[in-house]
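In structure tokens, the next block holds one chain alone, the form predicted on its own.
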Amino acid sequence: MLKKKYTCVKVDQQKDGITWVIFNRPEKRNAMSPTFHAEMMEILTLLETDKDTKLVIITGEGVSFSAGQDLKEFFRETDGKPEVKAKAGNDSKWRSDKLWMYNKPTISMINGFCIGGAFTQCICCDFSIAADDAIFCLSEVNWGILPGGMVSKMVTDTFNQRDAMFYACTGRTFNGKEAAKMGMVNYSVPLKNLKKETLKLAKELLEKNPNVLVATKHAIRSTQSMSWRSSADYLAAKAAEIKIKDAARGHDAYAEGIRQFIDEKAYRPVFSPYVGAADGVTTAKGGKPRASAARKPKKAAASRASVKRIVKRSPAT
């Protein structure tokens, strides 16, 4: 549990495992200051180990997720002094370096403005909801600078051919609904949903095995530059650390899915994760089946009766 109070930052703790981690400068639409990314760093690296945190929310306070880089503290106030500004560039990759390769599951949430370098948070995040009315902007080429960082090859990447070169070039903006369709973000909502739909992206993963979830969204990340040899290596690798990991809380996700699923039928793996996914409480230690495995979905049933009719309707040859 993190009890330091920090002036750019607030983070927020709850019970069930999952952290907010909410920009709090509303004043400046939450620009990023050298300030805000060395506290940034110190909490997301502290959050990655600590026990009470099993998922990271990153959001901003007020009517912004972030307005970018704050162009007078993180530029103007850093010239000429080569040590500060290289700290401050240092510290400004939690945002890339840290949350792309993140040892938790990471969202953003897209509340307002996102302009700018905060497009690295957003992508860079493994998860991304915006409200529907949220505002997108690469407006860095109205005051003449590349996008700001690493965001020109994030977008290329992110976006298509056509969609990265217009905004990229045009600085226009577009909205929450318009950034799903792009795949910057997985869908938008309305403004009023938007901690709700979050929430409850979270705890859906929270429900899985977590060893198994960090190492797939890590086979996703790392995978998308390697060739298809070392891809295969790699997925080997990642799956004996599973058990690796699983081994040290008596578990065995591998074996224990296969056997729910075949020998117990106590759970539906196209709906529900394995009993004791999360915890560890299997059907063996306790863990009860789940009920959605006893029910047929509706429709298949409905189908399966039509069939029925019709044979039963049908001639004898």
Given for the second form:
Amino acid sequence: MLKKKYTCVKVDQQKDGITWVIFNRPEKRNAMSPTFHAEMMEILTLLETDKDTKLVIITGEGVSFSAGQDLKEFFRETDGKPEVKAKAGNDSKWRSDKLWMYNKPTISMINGFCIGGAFTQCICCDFSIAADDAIFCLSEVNWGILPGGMVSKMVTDTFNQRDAMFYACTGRTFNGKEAAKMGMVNYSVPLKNLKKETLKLAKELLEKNPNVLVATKHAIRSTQSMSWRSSADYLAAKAAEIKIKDAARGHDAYAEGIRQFIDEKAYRPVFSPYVGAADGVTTAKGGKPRASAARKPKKAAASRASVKRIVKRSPAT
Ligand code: ACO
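Alternative state: the form predicted in complex with acetyl coenzyme *A, after the form predicted on its own:
So here's everything in the complex, that chain up top.
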């Protein structure tokens, strides 16, 4: 549990393992100053090993997710001060290096303006959900620099070439719905539902085996830039890593998952994780089979109508 209070960021830790990290400079639209970056680097470093934190959601206080780098404090006031600039630059890597391979799942909840350098933390979180009317903009071209830091590369990797070129060169704004179409966020929802939908995703993720989930997100990230051969080796090593980490939790996800489905009929993998994936209370340790695992009579299960019913069901029943 983090006890310290910060000036630019609020940390709100919930009992269920969800930790909200809330940018808290609403009067500056959550622009990112050197102090802001130093605090975020410290907070994310501490949360990565904090036993009460299982998943991190980052968002902004007020009408803005973040208005990007603070043009006064991050740029102008550090000009001519190479050491101060370098420190601010290093601290700002919480958005890229830190979040990209973070050891816990992360979600960015885009509640309003998401501008310039703030694209970095939006994209580098594992998941992102935006308000339909959130405003995204690569404003850099309008005031005289390249898209901040590595943002040119990130939008090229994330959007198609036409969209990356168009929005980087025009500086035109786009909204949450358009961001979802371009793959910048997973989906967008009306602002009034944003928190509820974000929590729904967070809770779904918290039902998974955390070792499997983190290895999966690292696999998706890392193999992006690897050859086929290197990917195969990396993935084999990651699979072995899951087993080593699971041993410390007292069960092997692979064996347990198969056993509960084939032998016990305790769950169905299409609809939910195995019993005890998240908390370790497997059926062997007293966990109860999921009600949703109860089988339908065979003839109904085979019909087309029943398949339609099944795919309509919530994934986390
Ligand atoms: N850097 C420094 N201060 C900022 C920033 C910023 N990026 N964004 C907003 N502020 C400050 C304003 O200077 C103002 O401060 P003041 O009250 O002391 O004058 C306050 O936040 C509110 O800003 P307004 O412009 O009055 O707020 P409004 O809601 O009308 O507009 C908007 C919000 C659209 C985000 C506007 O502030 C804006 O265009 N900001 C600049 C965004 C930007 O270009 N960011 C840099 C991206 S490039 C990069 O990150 C590498």
